[in-house]
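Next comes just one chain, in structure tokens: the form predicted together with ligand ADP.
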Amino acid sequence: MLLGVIADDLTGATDVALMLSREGMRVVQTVGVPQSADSLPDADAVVVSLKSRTNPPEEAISWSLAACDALLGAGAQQILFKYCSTFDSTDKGNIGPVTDALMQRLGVEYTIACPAFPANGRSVYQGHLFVGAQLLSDSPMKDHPLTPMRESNLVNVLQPQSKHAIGLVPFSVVEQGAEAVRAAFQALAAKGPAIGVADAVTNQHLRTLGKAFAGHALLTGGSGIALGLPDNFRAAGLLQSQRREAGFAAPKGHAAILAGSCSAATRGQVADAKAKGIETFEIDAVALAEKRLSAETVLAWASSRLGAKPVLIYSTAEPEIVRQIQDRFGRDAAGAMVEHCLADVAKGLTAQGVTRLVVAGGETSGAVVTALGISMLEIGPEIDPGVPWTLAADGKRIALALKSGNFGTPDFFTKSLVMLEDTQR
């Protein structure tokens, strides 16, 4: 193994593990904390997926400790620590505490923290981070329920939850390119341990920043600042495969979409399914609560309509919707419950002859894949960008579109399905 990832969800690491397979890396993504280097796969780059983006600092600390001393232990050179590219956080964490545990692990003096993905209009300027043309602090995510983003200058998020001196290295920096960026970071470790927050607009900056950290023994940020990292190790002699689409073969079977992000994008998606004439299933969470609604009710609807067309199966409701029933029996307690329903959905879908299953939503997709009892992805080919078509690769017969509720365009589901139509296997 080169690299090892560490990703605080399990989209994120569909994401970061698309970019690398994308770059010529044999990928593996595994699920959960690993028993033991032994248990991980033999791949060029193995991404561990946590569920650790709003748990308590010391569980988010010592899974990804944990997580870090078995990729070690299996041979990776390069540790990533990947977060979200909104940089999703609070005061308390978690990138900080972990980056900081991750850092005195590995023994260095410094990191980088880039979220930037530009793909998907995520750009950081001046530390500032911007999402599209707006700055975070005035993008949706000011209104997240769990991290809301009010602070756009990363440096200013990043100080209170590390011990560590956070510090810029500019745009004007990067341009001038790696050696200039290495400079930079010893410079801003000449004191004492840091992390430097670093600028990239473009995917050039992103390379840049990757080549300037070639041979260091840990980064962290989103999806985009691995896009430099397989490079490295072709440069060094260590990586042969080149740049590539994996090859993909979907299990022949039936198709189903399940929905459990509420957020614009999927509610966009899941209108656009209902208009092309797709058969849907909505589960209403409150007849979920009152019992008059169960996985079984759902499974029995899907049983003589699973066929040559997908179904689409989906609790994503309106924002008012949502905050009625969250009102009516906690955040955590609905949230909670309708994952278990679509998570209970999907293992009687896939009984049902189900092959081919799209999932919308992160904790939806997490909820998913633990129910199926998947721990390993084999990474396809993207669908849009951050998202990739995966395949179960523990011999289960699935393919998987797991995506963050905020992707895709408007067609995704159609689209996602209509792909493999020429991959049977």
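Counterpart to the form predicted together with ligand ADP, namely the form predicted alone:
Shown below: the chain alone.
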């Protein structure tokens, strides 16, 4: 193994796994903390997907360190801590606390923080994160139900979370190339451990940053920061130059879509699917809490509708409705209640012959894959930037498209399933 990746949620893990695969690495994704180094597969890169983005910081640290130890034990020469390109976190973490813990475990004096992903409109300029043309604080992320982001200056976001100094490596330095970037990070750490927020607005900036960290034990960022890492291993003679194209064949069976995210992108995708005539079932969180609705109710509705067309089951709602539900039942309790329901629905759907499943939302995807008992995923073709089809590599063969709530074009749900029409087996 050359690269070990620790991702703080499932869809973020598939995102970075796709990036590395496209750049020529043999990649396998595992679900949850590996039992041991021996349990990890043979690959150029192994991506460990955790469900630690919104967990208590102590739990996120414990899981991340356990994953790090397993990856190092399997021979990983470099560790990447991958988080969302919208830097989802609170003043308590978990990006800062996990980064601090990994820096200590790996004995590094500095590392990078860069969530930029230009292909999906995420860029960092003068330390400020933009989502498209909007500052993060002006984007729909300001209303995220779990991690509302109302500050765009990433130095200001990260400093309360970390015990280390947080500095900026600006656009003007990144433009000068890898040597200038490396010198800037060393200067930041001259007085003690430091984390540098790095500007990046193009893929070339990301490749420059990756080159600057060749041979360094730890990087942190969105999937974009992984763009230049395979070239480092290739230049060192550790990775074959040719790209490997893996075949992908989806198992025959019914298709279904589960949407738990309440992001603006997912709301648009639900609306698009409805407009195209896909039959839908809306999960009412209040009815769920009051026991007037259950997974069994949803499955009874779906059983007579599974067939030539997919069905869509969603809990997606507008921000104001989400706030009302959280105020009534509690933020964490409301989210967990819906996740558990969708996870139970996923189990029931697969028992009814669903073998192609689209899931929207990082937390929802984690709950669904855990409920299905999947511990390893093979990475397939790209649907939209940052979102591939995957195949369950253990247990029942299921094709899964696991989508971050913020990702994908408006027609993502229908487009993703059309892709599989010529790949059935």
